[in-house]
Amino acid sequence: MHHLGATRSSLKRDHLLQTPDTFVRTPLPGASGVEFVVHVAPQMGAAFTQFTAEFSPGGVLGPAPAQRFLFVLQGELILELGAETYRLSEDGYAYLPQGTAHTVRAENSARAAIIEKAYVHAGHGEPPQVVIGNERDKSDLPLMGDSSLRVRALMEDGPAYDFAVNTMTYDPGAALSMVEIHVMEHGLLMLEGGGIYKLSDSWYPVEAGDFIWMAPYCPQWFGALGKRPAKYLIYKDWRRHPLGA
């Protein structure tokens, strides 16, 4: 059915809020079996990739050129690490540091999120290690001791790591205490539920399955709709010096 160009989405200097009517599918170098839906990348301005990799039954990913985040969106992947092999269900994840040699394939249909950024080093201390889990296993933290606005940590934090990975959970009515405006650049995926988010000067409904891009300093809020909680999953750069040192 034709909407006569009407959609969610929308582009600005500072933002991104693709929505699924929006979504282009292509084939990437390194997949078999896999389509992906290219979310945002450097050619947008990003220092990261992220997008939604759909695996046929069979489908096969490859090593990636950077280290990379994955997280089951739906069904199940396996992931072979050396003589290790690991069964990823729904809401399960893994952390894959830059050079490790790695595959990811699917028995049957299955989506994951990926997130895949060159290394910034710190410039000392130990190298990051994988991490693997699953998201349902994590606790809840208050967000700055409001309980009905909860944090997931999925990535190990310390000097080590250069971003982060939480799932942000509300129940319903609940919103961000603050207008943010930070250095950290996000990447966000709707996982659930659903509300408004306010980017620069621009407001918007969200969605499960919606995606949104935020740039470096782009003012954003967001306030949960409706009768269940809204939960996203989200990435930002972390612990690294913003002149590189």
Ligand code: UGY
Contents of the next structure:
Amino acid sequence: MHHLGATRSSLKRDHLLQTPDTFVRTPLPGASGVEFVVHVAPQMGAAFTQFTAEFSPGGVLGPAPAQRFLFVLQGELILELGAETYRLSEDGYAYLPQGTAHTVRAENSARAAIIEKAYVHAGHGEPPQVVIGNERDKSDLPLMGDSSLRVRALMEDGPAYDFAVNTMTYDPGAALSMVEIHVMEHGLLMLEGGGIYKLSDSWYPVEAGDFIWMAPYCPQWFGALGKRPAKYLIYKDWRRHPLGA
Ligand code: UGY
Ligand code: MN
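Shown: the form predicted on its own; wanted: the form predicted together with the named molecule:
Entire complex below, previous chain first.
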């Protein structure tokens, strides 16, 4: 089925909507038994990369060239870190600071969202630490007091950390209370449900499985539609001076 070239995917100067019908798989160095959909990368003008890693049974990731955050979308991943072994089940996640020796493998089929970013130092503070958790164990923070729109922060928040990853869950009909325009960029993966995303001057219907990149200052707004909550995983650069200091 060729759909005569039609797709919801759209690339503009300050955003990308990438829907699963346009995903192209590639291998990456050092990995075996894993296919990657690279959603966004410096080639696009982003200061990070985000991909979906699709593991076959026995698949292994390669080393991380930068900080690495991984979030299990489906199945189970085994993270080996020094003498410790962690089994990350669905909604489990791990943050590995730059230079942390580790291996990630899957015994059975699994999928993960992976974000990598070169670390930006800030002054002489403490270095970032490994973070391991499960999204289901994190508490809900209503966004600006709106309990129909709940945020769960997955990363530690402190001067050592130069990015944040959150989930945001919108009850049906809930929406951002404002069009945001900010210096931070976003990588966003729709996890559940759907709605309308406004990006710059365009409005897009979006659903689970879609990826969105928002460049710095891309005007953005989302409203959830349908009978069940919409949920997304969202990355943003955080706590660093725009001049890189
Ligand atoms: O954290 C954020 O900037 C978030 N509220 N943005 C978004 O959902 N597009
Ligand atoms: Mn935002």
